[in-house]
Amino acid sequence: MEEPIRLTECDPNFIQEVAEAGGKNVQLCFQCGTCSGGCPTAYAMDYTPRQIIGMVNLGMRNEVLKSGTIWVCSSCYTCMTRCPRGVEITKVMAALKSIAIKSGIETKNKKAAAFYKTFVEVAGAYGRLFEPMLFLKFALKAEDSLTGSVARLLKDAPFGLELTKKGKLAFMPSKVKNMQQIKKIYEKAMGGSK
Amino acid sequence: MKLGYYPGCSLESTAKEYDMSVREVFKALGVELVELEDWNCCGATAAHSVDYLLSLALPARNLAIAGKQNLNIIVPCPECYQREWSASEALAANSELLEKVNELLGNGLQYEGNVEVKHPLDTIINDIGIEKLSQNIVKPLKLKAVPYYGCVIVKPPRKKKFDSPENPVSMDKILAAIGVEVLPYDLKTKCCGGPVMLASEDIMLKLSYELLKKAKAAGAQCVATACPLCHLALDAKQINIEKAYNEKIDMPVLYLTQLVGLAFGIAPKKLGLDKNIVPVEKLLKSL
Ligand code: SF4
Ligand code: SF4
């Protein structure tokens, strides 16, 4: 963080924003770092997990959600069972991806937010993960460029065809029957939230 | 004991050894479980990388189908059992919530409040028992391995907890009373990186790559796991792993009912053992 912090440039109503979004108690942070401490992934983060707890708390809304944290976490949950001051650090951290997404703000991680969004779009055309499918839809939204695609599903094709030999991979997707409610609860919930 | 099944996605696909193993395995120990009538994803860890809301109705769908048929629900995969157990807690703790929940799940289902979520290690330890699950081995493991829990069985800490987030040991336990030598592994409930596997591939080839790492400097012939993504990284993605570091590593990965069923003297098919992507022949063949 070279720059300097600009409070009239914070959002008073991130922390409430964050909260209703799923990701609690972030004003009781006293910024102990051991969050970052234990974090299995900190060594890849732009900002480590304190520091985006930090940054929530002054309102640093532009920052937190183009930052590449957030799509790093691999929401393993090592934080938020040792915070001693009960931050929900990693339901934050899943908050303000779905606030990103939201907000459909340039992320640095578009690969990380195609994979969630791909997956909850396959998840509620079946009401099951079918996922060949993931894989195929993910290969297409999370490349720039059809050739980016295909160099994607080609490199991941082993990894399928070993999955597919040991019966693992299904051909059709296991779908749920009483569909209809399946849709209404997706479109109600993402509705009604936007 | 009657409990509701609820299987999740891997394990009609990726998992589907997990599935074989668990069914087999409680079949044995004299549990009947009843697969869930027409149940959803969970949503995993996407959902609520989506929306808050819709990661609470999704798991409460599978919940208030339970509490229809009466039952308490057993999940074997942990991502889906932490995600039935914090959806049922958050939704017990407040009222507005079931409220808007209800109001997406629609008339004719509603939850209730009233579903017990447990997950296998915690069923077999505390309900059944180390002294039932004794009683059935006819032929006791003689193998060492490393036991390795992954994040979401034991974290984060729930209300009824039944192991320690930090170090558990249900899965110690379980082993050893099949016979297996548990070996120190103080990586059991390090991430593996699964969840990131699709988006940041190299962060879960790290991780995964110091788990299996130090299970072989350990000492162990195998290593032990009841989460069917962790299963997905250690096992079939081991070969990436070793290409990745240019290091033959060749570790199988078992599922925890897996060898549990061995030492019950259930046939390796039953139990999908030819389904695992690393060869566990060898080590069959040296129990
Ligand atoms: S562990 Fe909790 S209190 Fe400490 S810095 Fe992290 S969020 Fe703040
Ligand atoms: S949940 Fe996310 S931020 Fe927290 S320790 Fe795990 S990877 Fe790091």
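Source: prediction; values computed, not measured. Positions refer to the first chain, counted from 1. Rigid core: the largest C-alpha set superposing within 1.5 Å between the two forms. Compared with the form predicted alone:
- Core-superposed comparison between the two forms: the CA of R128 exceeds or equals a 2 Å shift.
- In a rigid-core overlay of the protein, K168 has its C-alpha displaced by at least 2 Å between the two forms.
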Contents of the next structure:
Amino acid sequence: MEEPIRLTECDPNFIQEVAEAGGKNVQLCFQCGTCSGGCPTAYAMDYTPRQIIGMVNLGMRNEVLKSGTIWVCSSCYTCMTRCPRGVEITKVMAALKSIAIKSGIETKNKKAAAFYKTFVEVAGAYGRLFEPMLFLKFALKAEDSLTGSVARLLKDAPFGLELTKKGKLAFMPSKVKNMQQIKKIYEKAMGGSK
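Now that the form predicted together with its partner chain has been shown, please provide the structure of the form predicted alone.
Since only the chain itself is given, any partners or molecules it might have are not part of what comes next.
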């Protein structure tokens, strides 16, 4: 049996916090379920996109930010393009990730959160993605021990070799021309601090 929702535990300001982080129009959702029905990663989520939007509207901050769903969202935009009310669900999921990171909230899906954080960190450092650094930093963040990190790197090595053979993996990072501008964008997106 599921726990009842206790409104005394809900945060009435959460919907505003989500809107300020970039997730607008959440209150327009009328719970039709179109987003969940079309979501290619819904099978791996602890709550469907429809449930997450409903929970945001109720102010269930802790449950939403601790859920694995926000980290499993692949940002494919299927939900957004199909939403009859124009709810920007993909942007809501990104806003929720940002809020969770800023709040230091631990999630159920630690590896997905580690990948997301690493991706943002590497892209922020170089202005674009540098895959070898992404693989290395992710292995160190996702595993609980050095042995686990080495095992993950060895597991991913064949993929890296295949990319290298096809000329798709650079050995040295290249930065964009105006890194100062990228850093400003990155800092603004991360709430003023790195």
